[in-house]
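A single chain, nothing else alongside it, follows as structure tokens in the form predicted on its own.
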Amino acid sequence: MKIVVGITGGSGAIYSVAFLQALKQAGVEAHVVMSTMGEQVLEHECGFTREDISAYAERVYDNRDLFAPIASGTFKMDGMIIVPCSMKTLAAVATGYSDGLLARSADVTLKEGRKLVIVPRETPLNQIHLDNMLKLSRMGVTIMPASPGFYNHPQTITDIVGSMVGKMLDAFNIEHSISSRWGE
């Protein structure tokens, strides 16, 4: 299985790190593309650099490289997730404005009819944000706000992040034991 992972400048880089770690543990091939702000927020919030992320990825692409394999529908992959997804990137995907590799990869995912999951990280949301999410949802995109549940009685930040990462993995039907399910 191959998943493209987009990382943008929305707060919540911890989700992308944990998701990539879970993919690696599950034996899933990850191809990563980060926006400039995604790289900066990743370092600010998690202390992770591009090199650190490469330990969890088959390849990390430059967002300016529109010749990268993930920019083409001929690149065989099972889906893409943008985690966290800034409202700028959400708007670019919703309108087909492929100004970089990350947005282009999402555009390709949509045009090829593959699974696209977007994990928006913004609050509060305005009407533009909601309209863009609705537009994408109507196209079949899974909108998964970073809103963890608390029914499993999390004790640590890792527990809270794990509940969201478990849902992300579930969206791609990837088996895991990261988080408990309701009633377990």
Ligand SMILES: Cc1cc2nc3c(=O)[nH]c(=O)nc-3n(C[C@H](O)[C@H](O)[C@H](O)COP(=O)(O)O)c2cc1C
Given for the second form:
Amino acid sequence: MKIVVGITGGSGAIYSVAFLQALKQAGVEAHVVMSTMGEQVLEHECGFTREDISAYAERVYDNRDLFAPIASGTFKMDGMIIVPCSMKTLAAVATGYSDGLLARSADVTLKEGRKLVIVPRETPLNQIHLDNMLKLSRMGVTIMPASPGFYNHPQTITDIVGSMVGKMLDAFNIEHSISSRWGE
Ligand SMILES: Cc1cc2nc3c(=O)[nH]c(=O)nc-3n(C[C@H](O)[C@H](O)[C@H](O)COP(=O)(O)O)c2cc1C
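Could the form predicted together with the named molecule be given as well, to go with the form predicted on its own?
Below is the entire complex, every chain and molecule, led by the chain shown above.
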């Protein structure tokens, strides 16, 4: 299985790191593309560099590299997730403005009818943000706000992040035991 993982400059880079670690553990190939701000916020929030991320990825692409395989629908992959997704990249995907590899890869995922999961991060939301999410949802995109539940009584940040990562893995039908399920 191959998944494209887009990392943008929304807050919550920790979710992308935990998701990539879980993919590696599950034996799923991650093809990572980070926006410039994605890389900077990742370093600011987690102290992770591009080199650190490459330990969990099959490949890490430059966002300016529109010649990369993931820019084409001919590249066989099972879906894409954008985590965290800034409101800027959300707008780019909703309007088909593919100025970089990350937005182009999301555009390709949509045109090929493949699974696209977006983990938007902003609060509060304005009408532009909500309109963009509704538009994409109507196109079949899974809109999964980074909004962890507290009903399983998380004790640590790892537990809180894990509850979101479990949902992201579920969206791609990837088996995991990272988070507990209600009633089990
Ligand atoms: C520390 C930090 C946190 C940010 N958090 C958010 C956020 O949660 N949501 C958001 O939409 N933008 C956030 N931004 C602003 C985006 O990084 C900015 O809009 C950027 O242009 C997004 O570009 P990108 O989508 O290409 O990564 C943040 C910026 C910084 C410096």
